[in-house]
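Only one chain is included here, represented as structure tokens and corresponding to the form predicted on its own.
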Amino acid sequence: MNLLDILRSRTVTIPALLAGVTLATGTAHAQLNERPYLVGSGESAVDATGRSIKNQRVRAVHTTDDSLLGGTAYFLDKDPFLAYQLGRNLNFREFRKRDGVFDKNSIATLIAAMPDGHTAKITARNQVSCGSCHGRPYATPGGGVTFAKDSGRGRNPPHYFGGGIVEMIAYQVRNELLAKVDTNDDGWISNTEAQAYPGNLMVRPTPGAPPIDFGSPQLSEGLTGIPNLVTMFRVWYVDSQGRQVPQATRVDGVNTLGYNVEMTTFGRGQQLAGGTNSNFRALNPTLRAFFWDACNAHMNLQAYDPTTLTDPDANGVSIDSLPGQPQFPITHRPPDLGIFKHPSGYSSTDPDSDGYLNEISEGDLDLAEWFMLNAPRPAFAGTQVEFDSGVQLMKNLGCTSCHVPTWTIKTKDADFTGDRRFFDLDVTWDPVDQRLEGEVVPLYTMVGDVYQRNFGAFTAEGFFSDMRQHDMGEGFQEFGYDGVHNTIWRTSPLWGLTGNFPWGHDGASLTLRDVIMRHDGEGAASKAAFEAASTATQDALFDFLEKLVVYDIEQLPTDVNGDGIIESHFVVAGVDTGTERFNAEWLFKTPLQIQGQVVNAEGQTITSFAGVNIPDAYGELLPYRKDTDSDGWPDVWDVSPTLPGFKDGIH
């Protein structure tokens, strides 16, 4: 029985399922460490496949001037595929003690509060890599093993293929609210603007589609009270200048005269400590916050991020990050606030008092966010006819009332940011070769040596989410550590569905049938329609859902150079790399050259994908990247650049 047969089985047993996925779920297969040496070098840190991390860990230096070689502005503007790869490596790197991970007093500790105010929510300080929870397929932004959070049944981490599109859709919905209600365009909603808005905020996910109801921006008591927006919005209350009023819980017409919002979209959703039954939401509003939050919670690595903290008008919305996304310091502030700063600009605060400073730098966040923004989206492993038929079937069963098939990111204008990615990996099914194939689609225009992003429109077909939360009833009930019940969950996008196995917020569903049958509450009608459908219709739905896939990005046969073909012998830096595939290293300003044909320990001739020009390809010799003593501190920050000091450049 193959894996898809197991997933579709009506009576699958746990042992049979585990037998089919053992290799896919082990955390040892979801992390990466540095292996920069060549086959035959006699060194231990060798990887002939080329999949391990090649660059040394160096804190990235945030810059806004792209002429500063090796700063993050330089990478994003002039070597964006290297920036993507450096961000990828931060996402999947195994951090070590020398990087500041954990400390002697905080390994596998219980932190944060459940709704009862005192029961611990999560086991923290328990991983050394994002890949521990996100890495299936290996070294991709995939799903992973269920981990300890909120309930003894656990929490299942979804994939974040296409994470940038999710972030852009959420921010666009927020901007729709402001564009329609904030009539004087000052960036927040006054009580008079809220009162004047007729009805609910209705947003069309794509032109011509039925609108989605995101609730009422009007205040509950006319000029005072709280807005009745859906729970995906997080609200804070402001004074007459749009500045947040701390601890305010409503518009009172005296101290608070309006409100502002963010849309939290990353995370399954949970009830907040001390909250009410309507106080449910996901965790983070941006990819940047998603990264530093996980680094802090799971690895005890604190990020210092002036980008997030820079809010000139004190309205709760920061300046744009280098990748172009404002942050929300009102609700999400990085753990290292930079109370003490080194003259060079990095933080010397050391929030966890372990001696390791500036553990995650502002530049690291630029790169990690850049990768997550541009992370390729999932694919459909079938023809367009099969896709269209599957969407129609879901509509017939009532599934698309929540799992909305398509969203369009609007072109940049005064209200909207446009598609901020610099490339799209368009993955389609080749029915002849029976495989997925990709095409790198540039979303930029070259202006001199600068990759200038186009910020155009983009339609995300097959997204399948309404970007809302719903009460899913008893079938998806979570019984928290503290005994509090939660049944409200974000509508998970179904794209890449098979990459989220096992399914449900708790990973408790081992078959597609089971996860469908858990739909109660607001999902009950669709479940009833599914139950009433014929066996043939149900099987057709399974066939469609099984084709919503993620994939091994770096092994995907791909037209990289835009010539319209996928070459069998793709030559990079003068060496045959085999089938043309998506490997960002081939697209660096100085492409990585692989070792090529060598004789292995058994006397066989193999192709080694270890890199022979790593320092040049990875920009390790550039002034703002160079780390002479390999202690993780770039020379521009290191008081003693020839004396290793992992904690602060000296010690």
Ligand code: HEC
Second form
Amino acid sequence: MNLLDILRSRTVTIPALLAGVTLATGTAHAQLNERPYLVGSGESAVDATGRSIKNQRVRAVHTTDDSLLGGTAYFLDKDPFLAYQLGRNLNFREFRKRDGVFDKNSIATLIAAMPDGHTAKITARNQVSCGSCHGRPYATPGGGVTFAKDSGRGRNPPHYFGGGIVEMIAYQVRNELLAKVDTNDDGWISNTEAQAYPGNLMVRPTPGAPPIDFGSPQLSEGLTGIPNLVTMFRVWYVDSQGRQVPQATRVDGVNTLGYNVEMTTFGRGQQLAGGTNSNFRALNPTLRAFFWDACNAHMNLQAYDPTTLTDPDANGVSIDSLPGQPQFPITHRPPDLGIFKHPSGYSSTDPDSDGYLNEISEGDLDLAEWFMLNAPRPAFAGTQVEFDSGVQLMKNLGCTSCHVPTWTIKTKDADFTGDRRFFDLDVTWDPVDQRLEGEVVPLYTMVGDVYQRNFGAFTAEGFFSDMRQHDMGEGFQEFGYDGVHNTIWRTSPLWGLTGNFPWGHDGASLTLRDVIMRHDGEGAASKAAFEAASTATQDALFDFLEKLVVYDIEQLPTDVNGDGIIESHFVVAGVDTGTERFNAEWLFKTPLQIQGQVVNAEGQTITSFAGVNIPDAYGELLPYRKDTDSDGWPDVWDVSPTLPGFKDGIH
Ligand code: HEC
Ligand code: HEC
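Here we have the form predicted on its own; I need the corresponding form predicted in complex with the ligand.
Complete assembly follows, chain above in first position.
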């Protein structure tokens, strides 16, 4: 084997390279659209920046025993930065025909119904990646291009930086409702408990802040009827044991004796759909559901997820996912129900009949959810003094009655989950260097080789939403495909505002002035206050809003190892990687070793960030991960582990 062959072989590890042996040979080189090869290898799938996806597409195997090497419990507990990176890559990779995108015949189909029950809601199955619509800046969970959903005027995707914090705040509000009203602690609200609760559900976003009104848990007719909670809550009705009663639309005191709720926090808002059984007006209650839902809607990749389907007490709420968030199978059930199963546990149901089975696995959802849970939060590109005076300005103009500045996630106890993330990327403004700088703050304690999460409290400053929806009147009115008008929208969290450009649910506002001037209805008073303000005040407001930013997570100068400095020659696995920055690959159990100095086609010496130990660093050789024939089916699931078969392991 000559040097070029060694460089070409993506499966060579450095120790193996030194010993002159290959561990395995990839069989599907030509079919990879990942870019794992080294500069100078002569392959096409090369990336000197190291930012492209390096790992092969392999269905992840869900496990709960973290001693099973390469299962998802192992990754989350013992190599969590790798789990994060694998989830990142599921969020940003372009899925291919060989992964099962689309179906046999159709691309770009109209699906799902508008409130009239007939008009299609969305042009679906026309994308191959979350990154097709999210990714400003590139390869981040940023906002993106406006596309065909709800109205011919379009829908604009918001960023999901800090997505885990949004999910945790929403679940905390739901748990506050239960903590206050469900007095016997059985996980649902009975008609007598509802009747006994005085007044509205008032929730303080952070200690000392004015409480936010989430509506009344009481039933409209005392012991029967419907609760009058805000539209972010989606309600279902249950029997005397707390079990969901299908089709029920109210507590009738006979078949239905109470209710349960989820908070549908993700999505900007939409018209009522699906009859009278709900008052929900957004899309998904959890990150995991958003991942499988978007995989299905946009790519026609169907997920099979026993985690979501496991609801032992039939109350509509599942067991905790591996990252720790219960799902709501009552309202959100992944499309592949596993009606037919292979003995190894994956689904052979194939809902879209394209021959590709179990297109997204339960383990893939564990990893994708892990990334979304831990996705770094937006930052403020200014000093604390500038932040405080901006908040004061927003207060003066009445903006903060909806755009509530700060929320606190409470420490774990009997009622609350605590901050379930395993690290925080704290990004602040350095006024001397005039730049944003990051710091990786561990939210775990090492216990042996396990990264045990702390589940502590966390305060999200500068979040700017009340987690409610409001009637915003004519300015933000959406004229739906079916001709129905919608004026009800979730208060956009303003953190990471620049990442949502252009603004509004429809992305129709190309300036901040324009989007503020669309605040009618409940927003009319603060729009008037803005209009009446001096030019200097308005400019100060714009200046402040422009400092609410997202950023390129992986390029930002960042203290990764917690030594208090950002090194300009950060050495990983013996090689200088340049300015210290948050690249999760540096923090793997086996850190990625980069190619380093190499001569490019123009004769310049450059630093190549291509990886030389990808199989080791990415855990591709671990028993539950190994995919010898590179067909996307891990050997443990593959009926013919050495003969590629993209559809089911053999075909
Ligand atoms: C075709 C474009 C498109 C693709 C592809 C896409 N999204 Fe989105 N995404 C959107 C739009 C538009 C919205 C806003 C939807 C709404 O308001 O109803 C959105 C909203 C979201 C939200 C909610 C953010 C919030 O603040 O409420 C999350 C999370 C999200 N997408 C994640 C994903 C993931 C994960 C994938 C891939 C599995 C994905 N998206 C693929 C367009 C897309
Ligand atoms: C009554 C509640 C309310 C008040 C008061 C309010 N807003 Fe909003 N704001 C909203 C809602 C709801 C949206 C989302 C509109 C949509 O989705 O189209 C929004 C959207 C925005 C956006 C666009 C966000 C994006 O990502 O597209 C900006 C910027 C904004 N508001 C700034 C302000 C400022 C500045 C003030 C004070 C002058 C203010 N808002 C007052 C409810 C409010």
